[in-house]
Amino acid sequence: MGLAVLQDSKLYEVAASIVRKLREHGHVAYFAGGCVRDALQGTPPKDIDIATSAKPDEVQSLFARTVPVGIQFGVVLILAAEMEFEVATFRSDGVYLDGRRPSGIQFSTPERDAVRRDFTINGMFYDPANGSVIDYVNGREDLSRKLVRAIGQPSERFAEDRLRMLRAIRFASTLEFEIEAATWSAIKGQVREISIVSPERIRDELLKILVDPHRLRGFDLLDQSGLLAVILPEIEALKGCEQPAQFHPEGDVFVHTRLMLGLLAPNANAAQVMAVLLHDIGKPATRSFDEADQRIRFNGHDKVGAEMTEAVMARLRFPRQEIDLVIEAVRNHMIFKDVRRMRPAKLRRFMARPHFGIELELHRLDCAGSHRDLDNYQFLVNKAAEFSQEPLIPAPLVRGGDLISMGLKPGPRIGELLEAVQTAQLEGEIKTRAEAIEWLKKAIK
């Protein structure tokens, strides 16, 4: 591990110039937190935060472009060279009353600032003047041991901000670290308290865990800690929900969902992750046993699951557009079993929908995480190649005006005829405008 990666960037140059300016005016200033952790691991930091003895008003007086983003907590944003740098005054915190923010702060020293932070690996400072790491919390040792350890008493750190429980799991997952025993015990003892955190903050932290390539480890830690059951009881309910072995030899619905998460592409986005996570949440509510053929069934689980998906994602305050996308994927995931029986027009319309790609990938993962029969998936891949030389839905050969000129009055009948003539076009029955006009004339009679 080394710090050379930190120094080789425009980001570093501008951040170091901010530190120099603060020092020229008599203030102590260091790089702080995650950027130091990342640099010590040889990972270029995405941003650089600065901690200083300068008070917020002093920071604002020294720099031309600032934004008081959290001035009540001593935080000012400096805008420089088209970049943003968060500059925070060294502080110690008062009592936390809401499980998120201190009731007050007191400007303090680097030592006291370090010990009020969350984890030792995030509690280090870096001095760009001489390239040294200032470590009051043994963060460098824990970094070398690949440990996520709360600073001081873990239960106190989590009581100050309950979201830190999720952050511990995120760091352990994304960095491939272990969570130190006392820290892990404190998380398991306080999981119910995560419910006091705002849904938006939980959603954002949850997504950081699940969109990361190491999402499966994060999912397992969420499960083992008990946080998953509190945040997403709908996923906890999948445990023990047995499935027919001929279609799901892997086991119950929880096992199936976990397998699919592990098969997701490393760069999967939030919608893809949520579609996998929620696609079968309707199964426990719809599970039945068919005595006639002696098998388990989940009739309508796709529709029930779509309704539940909306409730889950709305509860976590997802954007409406993303909710609708995932709902559609959950609602349609069982249609894929019928694609080889679809007529050309229906198949083209099915494949032409804007988010078909996400649904197709969900289908692939659904099969790969169960019976491993990818025939329908391959059929659609082949059809996509076959249709690639022309639009899935070609330009219409006729429009409403043509029907009105034939004597029809505006109304639903026109829409029905236009859809019917388009179907004939998609089926290859008609190919030209003249053929479409003749087809309509016969249909009107």
Contents of the next structure:
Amino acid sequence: MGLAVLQDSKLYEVAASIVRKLREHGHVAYFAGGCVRDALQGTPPKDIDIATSAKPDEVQSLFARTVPVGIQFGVVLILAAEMEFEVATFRSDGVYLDGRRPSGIQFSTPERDAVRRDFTINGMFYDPANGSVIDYVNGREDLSRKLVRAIGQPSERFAEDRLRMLRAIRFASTLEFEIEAATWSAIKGQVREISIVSPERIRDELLKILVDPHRLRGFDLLDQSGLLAVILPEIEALKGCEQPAQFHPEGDVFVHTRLMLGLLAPNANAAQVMAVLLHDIGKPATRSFDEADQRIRFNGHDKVGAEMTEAVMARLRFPRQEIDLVIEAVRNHMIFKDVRRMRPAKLRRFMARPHFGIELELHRLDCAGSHRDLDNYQFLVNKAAEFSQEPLIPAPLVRGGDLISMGLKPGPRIGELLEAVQTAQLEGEIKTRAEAIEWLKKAIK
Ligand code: ATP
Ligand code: MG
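Taking the form predicted on its own as the starting point, write out the structure of the form predicted in complex with adenosine-5'-triphosphate.
In what comes next, the whole complex appears, and the chain from above leads the way.
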């Protein structure tokens, strides 16, 4: 049985010892869900969840360090050997009234616990006592056929918890599986209802899909299902937004954005992915035809796009810091075409900003996903190498105190002068403190 990958770890040993202890006290206990799926696939699981007949208070009384993390669902966290294990009592969920969560739960049998889970591949148990897989839902067969199939009647299961639609796409893309036909049509039939789910849960699933190396397949499934249009109508609006063929031989803004997503580094983070996804969302609203030049223009799409980015990311409850970073990347993405004309001081300040790296990568993808002219990108890479021996912004030669001893009063003028003297320094006009003082003396005369 292909579970060697599971047995060969500290995680396994500790989890197996938790199961052993539960059994010694007369309870049934198994590994459950994702870890069984992953282990059967030969993938070491990130964590091991345990399902048991023991009630939460019994679990808490048996183990020294526990946290009742989801007591309404019968879930207790056990802390052991610097690891965490979710131990959940076998349960069946009551009726779902709101498309998000059950109205209540009932403690129940392993079999009923299996069938309340979302997909067959996620519905299996593993018994570390004898190394057997306990499969009430035919999960093994679907696993070997690489199929994401809802347990039970698909449209009912998605109606219970609409988030499962996104989870189906996530498992299909990250595992490189297909979505079984009836499961897929059930999703397509109720995509509009995804908006019942909280924005935070949608965002988390969306990011799991898009931060994974298989993001392009995930994006396509989101698109084909219709979920993309509901969650991110701003991206749907990029379809059919034609661009000048000279700069964008690849096609419309949607095609361009999708192409860039496919070119992202496999390990790209959430901010990089969101910057790619949103960098041109200002285009449909700013599109115009320039009669003089006989060409399409998108004047101000960077600014408008930055405002729209704020709205999209705030709607999905992204953390403030990440929103600000992506807004900045969207707002600045057109500046890159001017870098070769920038004065040294301006260029150094541009490159010294904390998230320049993310913006540079966005620029690279923007070019690679369109005209493929990487001259500006290469110029910046060369500059970065050229500047790498010294800080981009060297230590200041003078400070505010120097200006005060020259007789200036504290106030905004001091800051302006310091910036001006720094510009001269960045331009290479002055190199020493003495030169800076001379420069300032002339400037304040
Ligand atoms: P991952 O690798 O992302 O952790 P996972 O399968 O462990 O995948 P979790 O979200 O950690 O997914 O959930 C653990 C298990 O709980 C799942 O395998 C599944 O059996 C069940 N489950 C999770 N979310 C749902 C849901 N919304 N509806 C039904 N069952 C669910
Ligand atoms: Mg998990």
